[in-house]
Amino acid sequence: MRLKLNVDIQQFLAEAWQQQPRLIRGAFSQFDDLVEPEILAGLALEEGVDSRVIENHNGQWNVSHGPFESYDQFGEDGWTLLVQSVNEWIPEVQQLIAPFRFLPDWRIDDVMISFATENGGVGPHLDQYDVFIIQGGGKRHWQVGARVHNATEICPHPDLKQLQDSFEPIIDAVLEPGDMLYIPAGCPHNGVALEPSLNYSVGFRAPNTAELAAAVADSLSQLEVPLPRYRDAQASSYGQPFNVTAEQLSHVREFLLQSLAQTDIDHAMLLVLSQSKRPLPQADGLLHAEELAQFIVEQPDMLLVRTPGARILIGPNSTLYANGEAWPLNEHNTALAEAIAQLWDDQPLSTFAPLLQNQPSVLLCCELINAGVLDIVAQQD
């Protein structure tokens, strides 16, 4: 069953979204965890898993990171497990982003768990992501500051930072489960367990400058387009060998505006908005369109199904995008790309079979699935 956000998303985007954080009481009726404490310790102890637990006796801080083969060494509380990427793992935490898809797909970091014995927490910090944080089990007490610019941080362990001062908060609360918070990029908060605790954090990634320019400029070195090479202004003298002129400097830099304003940015952009944030799972063999056609005629009950982590964007040039590959659209396959891209509960076969009545929109599909974006399973009884 699909979870309901109660929050009036007009509202909520026009006064709150990346302004001010937001304590919202109730936004999800009668939660219930959707992953059990020991379920998300033993995630924990698998490799391929990115946890870490951070822990706080008297006033001494420790960052250990996973895979753990025990916890017995953290004692009774004062410490905190979290585990990144929840949503990749296990189904049912995949269905807690869907009430937040009011917001861009390409957005969307992952869920990451939190599991507190009692004072347990991670200490006063900034994220320079937004994050939507649902208590589930037990209690936890939140302090939440406004945004903040050129707070001093400190590193009581290497692998952990904090803010070196106090900040004032504008929300002091408790929260039960099914209570949620909104922090906004560059918001000082702070989370300490009354009792042992599970919290849900829907991240929105927000890469700066140099990171989005620099994934951007890697895309376009791995497109199989010609790329303009500088070539120096005409002059008969260029001076000092060793002097940089102003005049120089511009060149460089219209040569590079130019370059980008000529390239297709878009679709370079495209193909690293669409990029999963872990490696999609890999089918054993490839499917062939025949294959594909034979189980729709056959087996019609089998769930095509959105692979956890994948992003499906579709781009203003006709294109589908995901996992930092393309697809052309066309007036055949451009109705199957858009139900493919909305999809996110598992669906039977058969509710794509009229979508899959001609050749492209077949092979689109079975493309998608041998990439690792989709899946065809069996239903389980």
Second form
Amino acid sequence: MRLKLNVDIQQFLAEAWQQQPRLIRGAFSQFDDLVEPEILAGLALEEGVDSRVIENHNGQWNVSHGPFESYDQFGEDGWTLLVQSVNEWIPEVQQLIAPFRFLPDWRIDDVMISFATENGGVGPHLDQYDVFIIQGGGKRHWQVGARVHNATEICPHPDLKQLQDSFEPIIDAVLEPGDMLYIPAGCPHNGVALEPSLNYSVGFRAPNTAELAAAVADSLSQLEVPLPRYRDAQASSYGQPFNVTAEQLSHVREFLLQSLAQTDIDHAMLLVLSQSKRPLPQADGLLHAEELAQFIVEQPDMLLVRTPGARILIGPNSTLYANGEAWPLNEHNTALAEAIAQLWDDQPLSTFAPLLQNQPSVLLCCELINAGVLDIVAQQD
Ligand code: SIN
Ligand code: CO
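Would you mind generating the form predicted in complex with succinic acid now that we have the form predicted alone?
Full complex below, order starting with the chain above.
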């Protein structure tokens, strides 16, 4: 099933993306829930699934972390179950990302789904993500403000951050199924369920300087490439040994900036951007190129599947990046690489057969399967 987003993309990018919150009524016509609340609740019973219940009983906030054994203790109302990365567990939910692929794939974080009982909510807060919140079944009252700087955050519970002060809403609306909010990172918001309600948050990560620099530095150090090493500026005297002068500081800063410009930082960045949020599931055994070639001929209706959560990117250096690894491309396998990077819905192997007629392409596909980035599975009836 393809979900169609009723949004003027050009206008959205020009006027709202990373700038202004938006309420888009009927963003998805006749939106049917992609999960039942019971299935979501069942998922949060599983080990390895990142879930929380946030309760608000008369202003007393509490946070409990999954996996849960039961929900009886939370009572009838005033609580919300939030489950992260549901797209990685429930294939139907992965479909909700497809309409947002007018944005770069590497920015996609996950689909978080919340089920709120009446009056449930997480309180007024900021997120460090750009997020689209789609209303599923039920109704929720949302307030969203313009981006704030230096807002004071408080923790009514050690695992819950909220805003200390109220904010001026520029959106104040009750969302119904298929309606969508776009909330740029750093805009205050608060949603309170008016009745049992499901919300889908398609999140786009927006790393800060420290997060990005730390990840790129880590990637550079693992590449084992020769890196420039610091040297003091030539001088007849360095002054007092305990003083670090403004000139010396600027020399260190210059060293960092220049060596980043010289080093193959693009490659390190692409490796970082292609890393999956969680380790990809590993294949049971290694697939050999001959076996894949045989499947293409003998079982062309087997499905080629993009592993949910895998980030498959192609860099300007003709290299495919996925799962923090790199595959240099050549004239033979570039077309296949592009088709694979484009792939979102499962497709029969036969769709790819014309692109899998040469050894470099078969090898690339095979290696991506062995890396857990792709999978081939039998067609379900
Ligand atoms: C929720 O779905 O309950 C919270 C989503 C958010 O405010 O980010
Ligand atoms: Co939020």
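What we label the rigid core is the largest C-alpha set whose atoms superpose within 1.5 Å from one form to the other. In this text the structure is predicted, and so the values were computed from the model without any measurement. Positions refer to the first chain, counted from 1.
Once both forms are overlaid on the rigid core, the distance between the two CA positions of G75 between these two forms is under 2 angstroms. Once both forms are fitted on their rigid core, the CA atom of Y238 lies 2 Å or more apart between these two forms. With the core held fixed, the Cα of P207 is displaced between these two forms by less than 2 Å.
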